[in-house]
Amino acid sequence: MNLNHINYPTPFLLVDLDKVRQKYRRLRAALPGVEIFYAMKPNPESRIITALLDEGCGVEVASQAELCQVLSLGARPSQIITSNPVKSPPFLRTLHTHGVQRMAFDSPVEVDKIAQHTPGSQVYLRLRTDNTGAEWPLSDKFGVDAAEAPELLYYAASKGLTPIGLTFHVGSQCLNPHNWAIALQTCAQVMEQVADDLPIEVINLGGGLPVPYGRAIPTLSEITDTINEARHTLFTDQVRFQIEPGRFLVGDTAVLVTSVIGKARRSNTDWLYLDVGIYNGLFDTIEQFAYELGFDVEHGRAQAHFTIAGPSCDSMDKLFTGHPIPDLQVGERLYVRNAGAYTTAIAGHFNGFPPPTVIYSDDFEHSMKF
């Protein structure tokens, strides 16, 4: 990978929308039928959002911020949720005033605060399942057993809300196709406890479809068949589904260029220092997550197991440990493949150095795709 030509100062995240483009046409072939709202936490920029929406995606949103933005970019109610289980009472005022309907909820003072601020609204109820396999597990912080599933769903039509489904999250970078299949089973089991009364229409598919950090993954095609198998399976045609992808649409399509500002050899150690560390750009290596990592230099170079940290002061700035690269020199660019996600979007400015800038390959005359 060649971007010797884009003559533009580290760090900055390249993304390609064109690729952003196909990854939407994959998995709205692969799920015909399947409504699907982008999960924009992973990545925010308007650019993205707007290619996404142009081919009829929708946005999950999760706040007033991110409602504020997509309506800006010329979204129509119909095509914005949110699955945020929690939500403040601000935002949840705002999205009545703009009469965004669907929402999540978990809990009954959730059900209460949306019944005060949004009256009528249309409701999923969070269920917490597997996230076995999952790289990044979200099964704690929001979800309730099955067991209180219609208890909630009822007190939620007492308030005069309209409980019309349910939704689930399988886990960030989720690695075990069965899990959707399992959790698509509970919520077959918790409609039939509630049939008679509240006939759910919709299921919420969640997130948690991997990209590639070099190690092997499902393919899509084996999630994608493992889920249209338990949606013909489990439910009518009368039952409607939605999916949020968000790391899968951006994750992979997207290079961090950043350069090597330093190196040092301590205890035995070598140290290579860039100008991107995981407070303002690689938040993700915190989890482990083994980006495959890409560099500009003659053949054969030699090679050594090289520490590789970030700029910032802080000891805890580490980003790969003993990891075998050419012997890159002060002023060299280091490539970060598939950094789509979680990039710019928890970057901030500590210590005084700033997130990577986005640029688009678009923009440039001779684009490299990768």
Ligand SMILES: Cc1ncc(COP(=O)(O)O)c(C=O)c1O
Second form
Amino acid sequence: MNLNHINYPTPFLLVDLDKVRQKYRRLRAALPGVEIFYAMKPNPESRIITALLDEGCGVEVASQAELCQVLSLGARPSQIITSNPVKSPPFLRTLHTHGVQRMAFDSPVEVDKIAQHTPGSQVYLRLRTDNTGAEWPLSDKFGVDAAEAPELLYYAASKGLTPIGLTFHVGSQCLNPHNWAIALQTCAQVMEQVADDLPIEVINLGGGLPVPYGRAIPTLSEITDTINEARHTLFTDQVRFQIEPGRFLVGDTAVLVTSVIGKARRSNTDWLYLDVGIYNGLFDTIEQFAYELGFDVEHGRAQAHFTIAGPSCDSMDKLFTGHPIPDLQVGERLYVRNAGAYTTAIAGHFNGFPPPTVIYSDDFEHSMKF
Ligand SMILES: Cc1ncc(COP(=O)(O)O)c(C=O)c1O
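Show the same protein again, this time as the form predicted together with the named molecule rather than the form predicted alone.
Everything in the complex follows now, all chains and molecules, and the chain you saw is the first one.
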């Protein structure tokens, strides 16, 4: 990795917008006929959203602020969905004001709120599905079991909503392609049960597509072949598919550049302190996400086993342990590869340590490979 010529104060996140576009095109080619919505939560940078809108991608928004941002970027209401199953009344009213009609639900209370604040909406029901093998499971907070689904779909229809579909989330950074197959079987069963009364025609495949961190992941085609096979065997041509990837579109399009700010040896452990920690950029390390690290050091530099920690005073703020890295000195930089998702988007200012500034490789004269 050679980013030494970027003389910019750390921490910063360097984003390659061409890669974002390439990721979108790869996914579109791998899932023909599937409408893609960028779940913007992993990285809500306006330039990323604009690049994806230009490519023809839609956007999945989770909140009023995300909705207002994408509208201000020129997204049309027909390009926007919201799959957050629990929406505040003000968010619902703003969706209604702007004519965004497609949204998820997973409880009678949500049906009542949608019917009150966004009457006539087209709604899709979030099912609870298996998250085994996902590095960031999402199954217990949202979603209903298949057995409860028909009653909720009928309830939505009774309140004047149009139940158009089903959705699920296999878990973020999902390394198990089988989860999509099982979820699609569950969708087929639910559709069958209500087929006489409700024409369910949309299946939203959620998020969960992984990006490479430190360990092996299934290839995109291993996952999309599984999805495509299930689509063709379980559903008629009437059924339309959507997908709302977050991490996949942005995760491996950026590198986080951080500096060593301190070193210490305590109880036989060598500690290395960075200007980025769990609170200001590397939140996913709380689930032991093993990001790959890079360095700009001369060949032959001695290796050391460090416990690598963030800058805050909190003892939880530890990032990586165990792997040998070059014996970095204070002021030297360390690169966290594939850090484009759920980093700056989650980062806060705890203890006064700022989140990484987001910069774009397009803005530098030399093209940079990372
Ligand atoms: C409803 C919904 N859709 C899509 C996503 C994006 O998931 P991922 O980043 O794993 O693709 C999330 C993530 O939390 C989500 O909650």
